[in-house]
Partner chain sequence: MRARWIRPCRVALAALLFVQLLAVPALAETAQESEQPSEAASDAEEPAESVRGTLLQRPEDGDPVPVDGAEIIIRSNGEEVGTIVTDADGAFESGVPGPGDYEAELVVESLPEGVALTSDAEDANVLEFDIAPGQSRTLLFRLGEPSGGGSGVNLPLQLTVEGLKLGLIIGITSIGLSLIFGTTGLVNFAHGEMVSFGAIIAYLFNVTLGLHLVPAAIIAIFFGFLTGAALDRGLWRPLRERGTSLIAMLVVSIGLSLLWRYGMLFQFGGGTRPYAQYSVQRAVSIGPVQIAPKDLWSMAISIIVLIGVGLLLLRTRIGKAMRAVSDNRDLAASSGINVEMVVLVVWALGGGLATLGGVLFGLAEQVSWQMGFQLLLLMFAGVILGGLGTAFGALVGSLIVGLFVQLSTLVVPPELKNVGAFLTLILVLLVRPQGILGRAERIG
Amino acid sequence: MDFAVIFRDFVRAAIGDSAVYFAVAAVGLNLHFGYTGLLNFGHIGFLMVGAYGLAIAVTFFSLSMWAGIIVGMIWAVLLALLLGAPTLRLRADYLAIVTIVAAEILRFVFRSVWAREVTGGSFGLTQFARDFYAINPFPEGRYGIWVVNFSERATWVLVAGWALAGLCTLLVWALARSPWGRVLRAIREDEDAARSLGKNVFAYKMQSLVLGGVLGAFGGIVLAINTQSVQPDTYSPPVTFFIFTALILGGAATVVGPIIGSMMFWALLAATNTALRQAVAAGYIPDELMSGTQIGQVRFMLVGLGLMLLMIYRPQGIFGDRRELALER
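What is the structure of this single chain, taken in the form predicted in complex with its partner chain?
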C-alpha cells in the first residue's frame, strides 16, 4: 500500500473540481433542506438548467459566455417557480417526488433525438467556455505544493470556483441570520406557527426555492465550465442524493457544513478508491470477491451505507447542532 499516493488523491479530491461544484450546489441545497426544510430531490435539475442554459445560449444563440450564465440563472428561477407552484402547499414528500420527476423530464428531453439540434442529444454540447479560459491570469505551469498540483487551467477553475463557493456561503450566512432567515427556520420548525404569526409561508418557501435553485444552477455552471461540455447523463438522479450525502455529512443548517461536507465526501471517495485499487492489485482482496471493475460500485455502496448510518446515528453531521435540525414533523 502506497500511503503517499492515497494521501495525494485524498487532498487532490478535497480541493478538486468535483468538490467545488458539489460545494456550490450544496450551499443552495442547504438553503432548501437545512434552513427551510424543503425536500428537494431534484437538485440536479437546477444544475442541469444552469449548465444547459449556458451551453445552449453560447453554442446555439451565439451569446457571450457571461450572458449565458445569466440565461442559466433565469432558467433556474423559472424551474423553481414551476416546481414550487403545485407542491409547496402540500406535504413535504410531494415536493420530493415532483422535483426528482422534473429533473428526469429535463434529462429525457435534453438527451432526445427530437431536441438534438439545440441540446446535442445524448452527446451534449462542448466548447462554450472559451471566454472564461481567455481571462486566465495564471501563466502556464503547475501550481500546488509537494505531490498535490494542478495545471494552470485547473488552478484557474478551482480558484474561481472556490471564490464563488465562498461568496455563496457568505450570502446564505447573511440571509440566514437576517429576519428573513429566521422566518425560514420558523417555517422549518413549525409551519403552522409561522402562518399564525401572519407570515405568508408559501411566499417564503418559494423565495427559498428560487434562491437555492439559482445557487444550484451556479454549481452546474462551474461543472460545465470545468469540463467545457454538458452531457445529459451526467445529470442523473443519484447525483442529487450524493449532494445530499455531502450536505448531511458536513451538517445541514450550518454555515460551513456544505463546503466541508463536499470536500470530505470526495476526499473519502477518492481515498477509498485508491486504497481499494491498490489492495486489489496487491492481492489483499482475492479476485473472486472483487475485481478491478467492481471498485466503483463498492464506493457507491459505501455512500449509501454512509447516508443511512449518518441519518440514523448523527443526523446533524460533523458540525451540526442536533437542536438546530430536529427535522421533526
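If the one shown is the form predicted in complex with its partner chain, what is the structure of the form predicted on its own?
Here we give the lone chain, stripped of any partners or molecules.
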C-alpha cells in the first residue's frame, strides 16, 4: 500500500474542484435547511439554472460571461419565487416534494430534443467560460506543495472558487447573527410562535429560499466554469442528497460546517477509492470478494457506513449542535 499516494489523493480531493462547488452549494442549502428549516430536496435545480443561465446567455445570446452570471442569478431568483409561492404557506413536506419534482422537470426540459437549439439537448453546451480564463493571473506551470499541485488553470479556478465560498460563508454568518437571522431561527423552532409575534413567516421563508437558491446557483456556475460545459444529466437528484450529506457531515446551522463537510466528503471518497484499488491490485482483497469494477460502488458503501456511525455517535455533525437537526419539536 502506497500511503503517500492515498494521502495525496485525500488532500487533492479535499481542496479540489468538486469540493469547491459542493461547498458553495452547501452554504446555500445550510441557509435553507440549517437556519430556516426548509426541506429543499431539489437544490440541484438551483445549480442547474445557474449553470445553464450562464451557458445559454454566452452561447445562444452571445453575451459576456459576466452578464451570463447575472442571468443565472435571475433564473435562480425566479425559480425560488415559483417554488416558494405555492408551498411556503403549507407544511414543510410540500416544499420537499415540489423542489425535487421541479429539479427533475428542469433536467428533462434541458435535455429534450425540442430545446436542443438553445440548451444543446442531451449533449449540453461547451466553451462558454473563456472570459474567466482570459484573466487568469497565474503563468503557465504547476502550483502547490509537494505532490499536491495543480495546473495554472485549475489553480485559478480553485483560488476564485474558494474565495467565493469564503464570501458566501461570511455573508451567511453575518445574516445569521442579524435580527433577520434570528427570525429565521425562530421560524425553524416554532413558526406559529414567530407568527404570533407579528412576523410575516411566509415573507421570511421566501427571502431565505431566494437567497439560498442564488448561493446554490453560484455553486452550479463554479462547476460549469471549471468544466466549461453543462450537461443535463450532471444535475441528477442524487447530487442534492450528496450535498445534504456533506452539510450534515460538517454540521447544519454552523458557519464552517458546509465547507468542512464538503471537503471531508470528497476527501473520504477519493482516499477510499485509491486505497481499495491498491488493495485489489496487490491481492489483499481477492477477486472473489471484490473486482476492480466494483470499487466505485464499494467506496460509497464505506462512506455511507461511516456516516451511519457518525449519526449514531455524533448526529449533529462535526461542528454542529444536536438540536439543529431536529425538524419538528
